[in-house]
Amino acid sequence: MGCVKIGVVGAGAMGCLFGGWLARAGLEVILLDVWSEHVRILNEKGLELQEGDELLNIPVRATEAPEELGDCGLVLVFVKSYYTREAVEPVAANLRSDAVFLTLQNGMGNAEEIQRLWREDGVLVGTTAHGSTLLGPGRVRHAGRGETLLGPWARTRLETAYWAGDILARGGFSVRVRDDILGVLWEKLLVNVGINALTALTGMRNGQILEDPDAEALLEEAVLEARSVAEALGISLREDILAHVKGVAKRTAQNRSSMLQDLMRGRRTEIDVINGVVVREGRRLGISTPVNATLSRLVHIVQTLQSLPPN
């Protein structure tokens, strides 16, 4: 596709960092948002990125209008999971027909979803060990790095998946390609499991887990229960698995994760998309997963607390 438009689909935390990277590096990249304060800041100022001691000002191009990404080749999709259909449909109504829709969002059953919308052999998906948080309107700060895996779905070739970390690695993000991407997308659901509820019900920080008995073996006993439902699946997983998601806990100790980011502000969480999808589908294969259906159920209390008026 030679020199390719790249377009991001939910200009928040992740969405910004991916697109203001890759536009860093000179890439011609548009963000689509739905909040036009938002939208207008970054339009009017550019992207204030926090990086470290380091406070970036990158120039970046965003609309609320879908069609503005209709000559792109990559689309990268970063709005939460259930607003993924909403999202990707008017875009892909206006789409180039041989574009590739990429998704990097948490949780299971996006690319499905995108697939509905889009033909069989344009759709990849990955998983991200960067780390971001809004900070306002036209703010973001890079809160961990690590690595970018990604891999084809359904009909889509091992060498599209290539062309995309190409394009990501030109962007300076370190991008492996993987042919097994099922089961990297569940050892990512894995570490969501094991922290993203726990944060968002206590206000932990991810390293502050591991810093509390209780909250540690909570963890280990939600990371447990989805490994079984995984290996019930027929899915291999690494098998340091738990220490793995223990890792990334360490490495992302000062980060909020994106569920505590949602209580925080009173928005919808994915928990549905995450420990959710432990619970539904332990309780298909007949597999107890008591922790999972615990921490699902009190995220849930809370946002239904959240969306009551106030006495």
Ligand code: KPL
Contents of the next structure:
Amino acid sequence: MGCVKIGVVGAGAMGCLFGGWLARAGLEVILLDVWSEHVRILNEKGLELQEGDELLNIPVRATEAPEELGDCGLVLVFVKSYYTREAVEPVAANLRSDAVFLTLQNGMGNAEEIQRLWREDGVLVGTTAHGSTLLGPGRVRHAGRGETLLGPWARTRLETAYWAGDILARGGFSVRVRDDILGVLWEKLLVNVGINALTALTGMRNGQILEDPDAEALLEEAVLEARSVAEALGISLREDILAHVKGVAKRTAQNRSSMLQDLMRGRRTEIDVINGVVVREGRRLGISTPVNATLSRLVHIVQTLQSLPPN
Ligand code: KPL
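Now show me the form predicted in complex with this ligand, since the one above was the form predicted on its own.
Let us now look at the entire complex, which starts with that chain.
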């Protein structure tokens, strides 16, 4: 496909990190978001990206118009999972027919949603262990590094995944292509199951979970319930899944999880496509998941309280 233009749907913390690194490497990138002030600042002042002690300013192009992504060859999807359809539909309607979508969103069901709107051989799915925080319009802090894993969905070819992986690698990302992507998605789900609701409810940063025996015990219980569900579904997970989840919490110690960031901004969370998936699948399979059910309920309660008008 030669020199490909990259679209990023959803310029939140992760969208800006990916778009920013790719733009910094000299690739042509356009970020799509519905937040006007953020889009304006990105265009006028560039992306302010805090990388450790370093503050980078990366010139980027941003837009609120999906049709401006029409000539992109690769489209990265980073919107919250409950906006996937709404965000991808107008992009897909205007996109060159040979383009490929890559979802690196949290939670389950995103690739299926995109697949309903696009060619069966044009969808890639993956996970990333990077942590990132949106500090305000045009401003993001990179809060933890990790690998990005991706692979083909439905009838998409493995070579397409290698092609997209090379593009991300040019942006500086450490990428691995996998042909067993369902297992990868479940492993990431278990990371989010262990970290996100717990940090959202307590206000802890990811690393603080490991400093508190009660929080660490809850992480373990939530992850082990999810592992039982995955096993019953025939999904093969790495042996050391618990150590893996804790390793991600350690590597992203300073990060506020995406669910904590959502609650802090009074936004709906992705609880239903994270812990909620474990509860629903567990119920279907006759596996008890009390910790995930409780975490889900508590997050729902906080969301409901936040949507009440102030006293
Ligand atoms: O995916 C994440 C999230 O916050 O949603 C982790 C990896 C837990 C980083 O914070």
